[in-house]
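There is one chain below, alone, in structure tokens, taken in the form predicted on its own.
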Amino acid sequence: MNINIVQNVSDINCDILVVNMFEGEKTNSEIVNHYVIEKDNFEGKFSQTYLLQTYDKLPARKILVIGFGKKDEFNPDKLREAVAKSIKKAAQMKAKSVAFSLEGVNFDYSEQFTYGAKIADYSFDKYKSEKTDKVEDVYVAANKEIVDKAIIVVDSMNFARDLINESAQIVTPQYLADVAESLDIDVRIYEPDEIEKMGMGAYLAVAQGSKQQPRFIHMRYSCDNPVKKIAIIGKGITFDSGGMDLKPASSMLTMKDDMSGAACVLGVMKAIAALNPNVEVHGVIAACENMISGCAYKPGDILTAKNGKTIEVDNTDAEGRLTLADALCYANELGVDEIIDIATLTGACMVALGTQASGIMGNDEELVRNLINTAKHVGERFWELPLWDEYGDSLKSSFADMKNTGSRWGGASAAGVFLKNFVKDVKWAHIDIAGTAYFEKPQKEFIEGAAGAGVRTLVKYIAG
């Protein structure tokens, strides 16, 4: 999809002209006012649509009226959702060119318009004989600089969605390493013997049940005199069977998405390489599969993490935190100012927040608050969960420094307390995207499947 910036949208010769209408108000189009409002009493409630023929009275063949709802309740999130719905309807009608005449919007819609249009344009039809119909050209009066930057961000987000939607038979640890090496940044890939030398016993234990060898990925974007140094870590379980504590079949169906954190980090690094911010960024992924076999790690095993802490395996399906533990230790040695990890970590977070928000917690209130505010600005939702020491009581072990799971109550926070043991003297935030990484049915502007959760927020936070 091409997004073309123009001054006079109504003069564009296109298949569909999209005209917005606020509830209870008229539009700037006489045709819309006469036929849609006066004759058919279209109210303009949010996301309502009305299709109108122009009968060659305008350069556009058809007009699609999209309701924006009450003007005092309209906001950037609603604009993004309305734009996405308009693009989807245009594609269903096999329109190739769509122009947007957006009137009465009292904020700069350039960024959210771009997100809405490009998110709606996304499909993963690689394995389908019949491909999805696409809008090829979009015309809008907007700020070109903002649009161009937003395109980089949302294209990187859709790049992450492709990685998550792809099957686990393709997306192996080595595949993620190959993707990282294809980006325009410095990359170091560690193989099993090197990982063992670094003392990453928790991560290697998770990996040992699979014939797919683990790959520890370190990407680095550098610049002269950076104002800040940040490490972002993505959980990279390319398939999660649950290990010896095997998941039920129905719970395993979407476990190709357990590397959504890794896909987010790869998407962010792709965008950062194009945007060139004055920030040093390290992208870290401990990639592996969690499989069941005669070699798999077992409940009751005692593991030693990179920082020397010992962990009793209470449940092999709580593997993500084990891989993140060693990744956090590694990031802690990079001399960064902040560490942010992102992971499909706990079902408990899904129980608490559903698919509407990601959970966030950390050891620095300012960092957590800044990430929450950044997410809100770009159209994502983060909700802070507590990180009280008391949640760690259920992690106590009689045989090791800690267990990898505890009580089912407050499980998302208990996981956060577990991870905190592997962070030392650096600002840190943990983002749990278990509920927001993958939608089992369409939600707002998104279709079923991967959402690219976290990409927009982390790019905005790092690059502004």
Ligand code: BES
Second form
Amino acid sequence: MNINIVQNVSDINCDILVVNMFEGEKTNSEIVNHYVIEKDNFEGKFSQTYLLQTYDKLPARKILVIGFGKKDEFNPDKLREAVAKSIKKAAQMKAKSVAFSLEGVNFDYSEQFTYGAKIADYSFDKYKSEKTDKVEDVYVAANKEIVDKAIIVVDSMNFARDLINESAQIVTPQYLADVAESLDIDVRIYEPDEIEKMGMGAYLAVAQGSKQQPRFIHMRYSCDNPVKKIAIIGKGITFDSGGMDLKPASSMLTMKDDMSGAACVLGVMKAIAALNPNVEVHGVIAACENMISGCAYKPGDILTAKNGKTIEVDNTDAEGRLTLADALCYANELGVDEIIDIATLTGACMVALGTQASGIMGNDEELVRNLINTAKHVGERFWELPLWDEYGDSLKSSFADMKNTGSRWGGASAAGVFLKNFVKDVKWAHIDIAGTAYFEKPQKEFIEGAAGAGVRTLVKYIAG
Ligand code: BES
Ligand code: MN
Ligand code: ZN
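Got the form predicted on its own; any chance of the form predicted in complex with the ligand too?
And the full complex, kicking off with our chain again.
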């Protein structure tokens, strides 16, 4: 989809002209005001649509009226959703060119317009004989500089969605390593013998049950005189069967998405390489599969993480935190100012927040606050969960420094407290995207499947 910036949208010869209408108010189009509002009593409630022919009275073949709802309740999130809905409607009608005449919006919509249009344009139909209809050209009056930047961000987001939607038979740890190497940044891939030399006993234990070898991926974007140094870590379980604590079939169905954190980090690094911010950025992924087999790790096993701390395996399905433990230790040694990890970590986070918000916690109030505000700005939702030490009480082990799981209650926070054991003297935030990474049914501007959670926020946070 091309987004074409134009001055006068109504002159464009296109399949569909989208006209917005605020509830109970007139639009800038005489035809719409007369036929749609006066004669047909269209109300313009949020997300309502009305289609009419123009019978050669306008350069556009049809007009799609999209309700924006009450003017005083309108905001950038609604704009993004309404634009997405218009694009989807237009695509279903096999329109190839769509112009947007947006009137009466009292904020700069360039960024959210771009996100809405390109999130809606996304499909994952490579394995389907019948392909999704697509709008090819969009015309809008907007700020070109903002649109161009937003395109880089949303393209990276859709790149992450592709990686997540692709099946685990394709997306193996080696595949993620190959993707990292295809990006325009420095990459170092560690193979099993090197991972062992680094002392990553927790991560290696998770990996040992699979025929797919683990790959530890370290990407680095550098620049002269960076204003700060950040490491982002993505959970990269390319398939989570649960291991010996095998998941029930219904819970396993979507577990190709357990590398959504890794996909986010890859997407962010791709965008960063294009945006060239004055920040040093490290992207770290401890990629592996969590499988059941004769060599799989077992409940009761005692593992030693890179920092020397020992962990008794209480549940092999709490594998993400074991891989992240070693990745956090690694990131700690990079001398960065901040570490942010992003992971489909706990079903408990999904129980708490549903698919509406990602959970966030951390050891630095300002970092957490900044990430929450950045998320809000780009149209994601982060919600802070507590990281009180007491959540760690149930992680006490009789045989090792800690267990990897404990009580079911407060599971998202307990996972956070577990991770905190591997963070030393650095600002750190942990983002749990278990509920937001993958939708089982369409939600707002998203189709079912991967949502590219975290990409917009982290790119914005790093590159502004
Ligand atoms: N990958 C899962 C978490 C998950 C669940 C992500 C649902 C997306 C949707 C994680 O590895 C896991 O299995 N967590 C366990 C932890 C438990 C054993 C303490 C869980 O949440 O059930
Ligand atoms: Mn698991
Ligand atoms: Zn998992």
